[in-house]
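One chain is shown next in C-alpha cells, namely the form predicted on its own.
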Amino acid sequence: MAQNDVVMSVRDLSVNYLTERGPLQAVNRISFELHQGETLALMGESGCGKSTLVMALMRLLPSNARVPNGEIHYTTRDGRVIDVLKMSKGKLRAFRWSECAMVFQGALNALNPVIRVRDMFYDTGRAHGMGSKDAVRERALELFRLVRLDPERVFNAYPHELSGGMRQRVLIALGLLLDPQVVILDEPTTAVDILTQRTIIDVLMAIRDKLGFSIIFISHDLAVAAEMADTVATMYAGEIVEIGPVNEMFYRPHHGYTLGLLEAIPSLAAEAEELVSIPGSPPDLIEPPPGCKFHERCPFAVERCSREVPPLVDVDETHRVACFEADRVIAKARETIQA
C-alpha cells in the first residue's frame, strides 16, 4: 500500500498500569500503520495488550494507566495530522465517533436496556452536532439497509426485542453513524452462532467496501482473522512480535507464537492428530523475563534469546518480525502447515 494513505500512524506507544506491585506494562513499544481501506486484525492469547492498545488509539484508558512514550498520528479527509495524544477534551470528543469509533465488544452490555434504539441514534447524533432528528432517522435507517436488519422494526425497537446478531449490526450501525474513517471492533463475532457469525462477517466486508472505512479489529478466531483482515499482527506480552499481509502470515509464520497459534488450530482432515497447544503461560507483565518475553515457551529458543531483546526488523516492505531464529521458524512452518 501506498505511503501517502496512511490514515493513523503509531510509533513507539507504550501503556503502562500502575498496580500496588508496580507499573504493569501492558503495551511495549507498539508501531505500525494502518492504511485507507485496510483491515488490521489483531492476534493473540488474552492478557496480550489488544484491547489496552485499542483503547489507547482512542484514549479511552482507565484513570491508573499511563501513556509514558509514543505517537498516534491521524491524518484526516482533508489531509490535515492530528496528534491524537495531545488532544484537548473537546477535540476529542469531536474525534471520537466522527473520526474514529469503537463498536465495543458485548452487544447486550454496550446498548441501553432502557431506552429504543432510535433514542440511542438521536443522543449520539446531537451530542456530535448532526442536526436535526429528521437526519439522525434517514442515516440510521440507510445504515440498517446495509447492515441487513429491518429498518423501521429495528429503528422503533428496545435492544431485549432483538437477537444477539441484530445487536451486534446496531452497534456496527451506530459506530458509522458519523461515517468515521477509522472503526474499532472488539471481537465482534464474539458469543454468536456460526450463521450469524457469517452474517457479520458479510455485512462487514460489504459495507467497508462500499464506505471506504478502515478496520482495526480484535479477534481470537483465527478464521475470522483469515477472512477478514488484509494485515495481521500477532501479539505477545504487549509487543507486536509479527505482522504482515494475511496470507504471509498464515502460510510463512517467521516468529514461534505466530506458528504455535496456527498449530492450534483444529484441523477437519480425517487424519489429524491431537491439537497442539503452547506450553507453559504468558509471563507477569510488571516483572517480564529477560530477553525476548516468549523464549521460555518457544521451542525454537536458543541461549541468545534469554539474553537479547529481538528487534521487530523487516521480511520485506509489508512483512515484520521479532525474531532470531525465524528461519528455522519457516522451515517448521513448510513441514506443517503447507504438507
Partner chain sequence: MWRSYAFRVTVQGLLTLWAVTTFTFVMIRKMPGNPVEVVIDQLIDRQQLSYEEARQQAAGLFDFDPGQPLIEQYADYMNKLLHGDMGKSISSAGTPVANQIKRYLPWTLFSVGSGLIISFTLGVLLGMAMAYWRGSVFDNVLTAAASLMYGIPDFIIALLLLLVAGVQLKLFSMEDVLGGVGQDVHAGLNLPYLKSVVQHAALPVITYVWGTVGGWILTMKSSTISTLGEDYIMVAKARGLPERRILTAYVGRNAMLPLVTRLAISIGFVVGGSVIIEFIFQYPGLGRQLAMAIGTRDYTTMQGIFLVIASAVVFSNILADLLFGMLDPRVRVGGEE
Second form
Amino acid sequence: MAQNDVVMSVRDLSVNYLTERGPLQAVNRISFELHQGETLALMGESGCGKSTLVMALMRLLPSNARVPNGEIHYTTRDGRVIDVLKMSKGKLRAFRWSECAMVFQGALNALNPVIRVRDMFYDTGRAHGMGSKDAVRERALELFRLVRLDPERVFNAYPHELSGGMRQRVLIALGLLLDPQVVILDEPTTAVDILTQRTIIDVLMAIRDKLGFSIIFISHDLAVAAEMADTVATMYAGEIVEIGPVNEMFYRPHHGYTLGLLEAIPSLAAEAEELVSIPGSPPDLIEPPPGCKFHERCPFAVERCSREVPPLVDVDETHRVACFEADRVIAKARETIQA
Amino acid sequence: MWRSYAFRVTVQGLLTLWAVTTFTFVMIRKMPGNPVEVVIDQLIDRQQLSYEEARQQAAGLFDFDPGQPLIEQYADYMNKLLHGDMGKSISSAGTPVANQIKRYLPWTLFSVGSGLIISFTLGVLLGMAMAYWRGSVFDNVLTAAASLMYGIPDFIIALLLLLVAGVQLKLFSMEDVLGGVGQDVHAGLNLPYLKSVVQHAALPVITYVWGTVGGWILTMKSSTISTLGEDYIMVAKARGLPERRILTAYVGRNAMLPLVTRLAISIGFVVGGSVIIEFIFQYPGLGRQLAMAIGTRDYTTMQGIFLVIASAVVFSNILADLLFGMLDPRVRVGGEE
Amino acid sequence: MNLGFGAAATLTGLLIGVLCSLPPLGLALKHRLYRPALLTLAACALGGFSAGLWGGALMLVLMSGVVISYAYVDREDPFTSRASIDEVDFSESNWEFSLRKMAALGRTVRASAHALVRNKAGFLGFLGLVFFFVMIVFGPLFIEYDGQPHYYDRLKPGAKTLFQGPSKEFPLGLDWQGRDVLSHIVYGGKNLIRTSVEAGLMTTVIAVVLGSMAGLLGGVVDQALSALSNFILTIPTFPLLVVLAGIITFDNHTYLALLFAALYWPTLMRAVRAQVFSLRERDYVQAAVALDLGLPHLIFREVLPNMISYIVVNMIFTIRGAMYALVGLVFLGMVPVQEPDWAVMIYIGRTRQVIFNARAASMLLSPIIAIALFQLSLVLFTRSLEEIFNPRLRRGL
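Which structure goes with the form predicted in complex with its partner chain, now that we have seen the form predicted on its own?
What follows is the whole complex; the chain from before opens it.
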C-alpha cells in the first residue's frame, strides 16, 4: 500500500482513567496507521483497552478519562489533515459521523426507544446540514436496500418492532448515512444469533467493497476477524503487542499472546483437550508489573522479560512485534499450526 | 393495538371503581359496628324510640328503603350514585352531600393542584440538572436537601411553619394564613379577594411542595442518570447531534417516562388533598371536611367524600396508563408480562 | 431468672455479653489479632447488654465469623496456579467446610460494616437510629416517668409555672400539667416505634408470602391476588384509614399495625411476584420446581436472596409510612389516646391550643423534632442498607 493514502494515523496515544486508587492505564502509547479501504481488526481479551481506544478515536471517552499524550491525525477526502484531539467542540460535532462513524455493540440499546427510526436519520441529517428531509430519506432507503432491509417498513418503525439482527443493520445503515471514510465496528455480531451474524458479515463485506470506506473493528470472534480483516492488531493490557497482515498474524504469529489467542480457538477438527486457554488473568493496570506486561502468563518468558519492556520492532515492512523471544514463539507456532 | 390497550385499561379502571363503591356500601351497611347500627343505637338512646322506629328514621337519614331486600338496596344505591346523588348530610340538616362536595372541592383543587405543578416542575428541572452535573457541589447540596425534605413528614413541616415562622418569629399573623380567605373581602373577581385567596393558600402549598419535591427530584435524578448511561445517548453524541436535541428528544423524553405515570397518579391524589395539612391550616378543602365529618359522625358525607376521592384516583390511574402507552410505544404492542 | 430480652440493660446482660465474647476473643488473641479482639469484646458486651442472651449469641456468631475471616486462608484458586487441574485436590472435610462458611460470614459482616461506614448519609442515619435505640432502652435507667399532673398548688420542685420553657433542671421544659417533657420524650417513642415496626414486618411477611404464591402457583391464584392488589393500590390509604377509624375503634395497636399491613402490602407483593416470574424462566428454578423442592425452599433459597435489598428498603419505607399514618390518626383524634406517646403530645398540643402559645413551644416542638429526626434517620439509613445488601454497589475489601 502506498504511503499517501493514510486516512487515520495514531501516534503514541495513551488514555488513563482516574480511579480512587490512582490512574488506570487503559491505553498505553499506541501507534498505528489506517489506510483507505483497509480493514483493521483489534483482538484481545475483554478489558484490554480495545473499546477505550476506539472511543478515544471519536473523543467519546467518559468524563473520568484523560489523554496525557498522543496524536490522532485524520486526513479528509480533500487532503486536509486534522488533529482530532485538538478540535473545538463545534468542529468535533461536525467531524463525528460525517468523517468517522461507529456501529455500537448491543443493538438493542443503541437506538432511542421512544422515537421512530426515521427520526434518528432525520436528526443525524439535520445535525450535519444534509438539507431536506427528502434527501435523508432517499439516502436512508438506498442504504436499507444495501443492508437488505425492507426499506419503507423499517424506516417508519419503532426500534422495538425490529428484531436484533434488523436493528444491527439499521445501525450500520445509520453509520453510513453521511458516507464516512472510517467506520468503527464495536463487536457488531455479539448480540445476535449465529445465522444473523453470517448475514451481517456478508452485508458488511459487500458494502465495504462497494463504498470503499475503511473499517476498524473489534471482535472476540477470531474467525470473523480472519475473514474480514486486512490487518490484525493484538492488544494486551492497553498496548499493541503485535500488528501485521492477517495471513502473517494467523500463520506466523511472533508474540506469545497472539499464539495463545489462536490456540484458544475451538475448531471443529480439533479434539476438546487440544484446546488450550491462557492461564491466569490480565494484570492490574493501576500498578502494572515491570517489564513485559504479559511475562507472568507467558510460557516463553525468560528472566529478561520481567526487567525490560520489549519495544515494538519491525519483523518486516508491515509486521511489527514487541517480544524478546519471537524466534521461539514462531518455532512453536510452526509446530502447532501445522499439526 | 392501541385501541385494545386503551379498552383494556379503561375496563380495568371501571371494574376497580365498581369494586370501590361496592366496598363502601358493604363497609357502611354491613360491617360489624357499621354506621347504620350506630345511628340506630343513638336514636334509641337519645329519643327513646323503639328499634323499628329508629331503624326507619336511620334509613331515612341514610336514604335507603329498609323494606327492600339488600340486593335491591344495593341496586338503588348504585343507581343514585350514577346520577350523582350521594344522599343528604346527617349533621348539617339535609344539605345534599353533592352540594357540600361542590363547595369544598375547588379549594382543594386550587391549593394542592398548584402545589403539584410547582413541585413537579421544580423536581424535573432540578433533578435533570443534578444528573447532568453529577458529583458537583450543586448536586451534593441539593441531594442532601432533597433527602432531608423527603425524610420529614409534611404535617410536621406544617406545624413547624406555624410554630416557628408564625408564633415565634411573628412573620405573619394567624388570621392572614388560617382558613381559606379573609373575612373582610367579598367573593368575586376582585383584586383583594384573589390576593387573600393566594395568601391563604401559600402555607398549604409550601407544605405540599416541601413534602413532595424531594421525591420528584430524586426520581428524576436517578431516572436521568440511568438514561444518560444508555447506549443510544452515546450513539447520539457519536452522531454529532446538537446538545440541545440530545437533551430533549433523547435524554429528557426517556427520563421523563417513569415520572409522567407518577404525575398522572398524583393528580388523582390531589382531590384527597392532604387531610392533615388542611386540618392544621383550617383550609376549607375536601380533606378537612372528611376529618370534620368523621368527628361529627356524619357518615353520609364521609361516604360521599371518600367515593369522590377514590374515583379521582381510579380515573387518574386510567389516565396514567393511557399516557404511558402513548409516550412509550413499547407498551402498546408488548402488552403485559 | 430471665436471660433473654429481660436481661437487657442489666448487669446480667453485660455479663452474658462478656461470656459470649470469650470464644472469638480467645481465637483472636491466639492469632495475635488485637484490633479484631477489641472489637469482639465491645460488640459482644454491647449485644448482651442491649438484648440479653439473644444479642450475646448473635454477636458471638457474627464476631467468630469476623475473627475466622482474618485468620483463615483459603487455598489457591486452581485457575491462577500453573498446576494441571488433575493434580488439584478439591476434597474438603466438614470442619474445613464450616470454617470456610464462617469466614465467608465474617467477610460479609466486615463488608457490611465497611459499606455502613463508607456511605456518610447512611451512617448518619444509622447513628440516629442508634441514638433512639439507646434512648428508649437505656433512658428509663436514668429518667423517671413523670405521668401524674402537677397543678399550681403542687408544682414539681424547682418548677415555677406550667408550660415552663427549657431550663437547667428541665432541659425540654414542662407541659400543660407541669410535667417534665423530657421524660415524655424518653418514654413516648417506644409504642409508636414498635407499632410502626410491627406494621413494617407484617407488611413484608404478607407481601413476600402472597407475592411468591402468586408468582409460583400462577393461574387463578395469581389473577385473584393481582386483582386484589390493584384494587388496594387504587384506594387512597390515609383517607380510608380515617374513614375506618370513624367506624371501628382502634384500641389495640397490634390490630392497627395489621390494618396498615393489609393496606400496604401490594407494592412489595408486585415486586416479589415480578421477580418470581423472571426467576421462573431460569433453568435452575425450573429444575427446583421439577424436583418438587416445595414452596419454602423456593421462597427462601431462590426468591428472597435475589431481592433482599429491595425488600429491606421497602420495609423501612413502610415503617416510615406507618408512623406517618399513626401520628396523623392520633393528631386528628381518630385513635384513643394513651400517654406517654410522642403523637399524643402533639395531639394535646393541638387540643390545648399550645400551638398559639409562644411560651409553650417546647412541649410541642420536642415530639415534632423527635418524630422528624427518627423518620429522617430511617430514610438516610436506607442508603447504607442499599449498599450493604447490593453486592454490585459493594467494593472489595
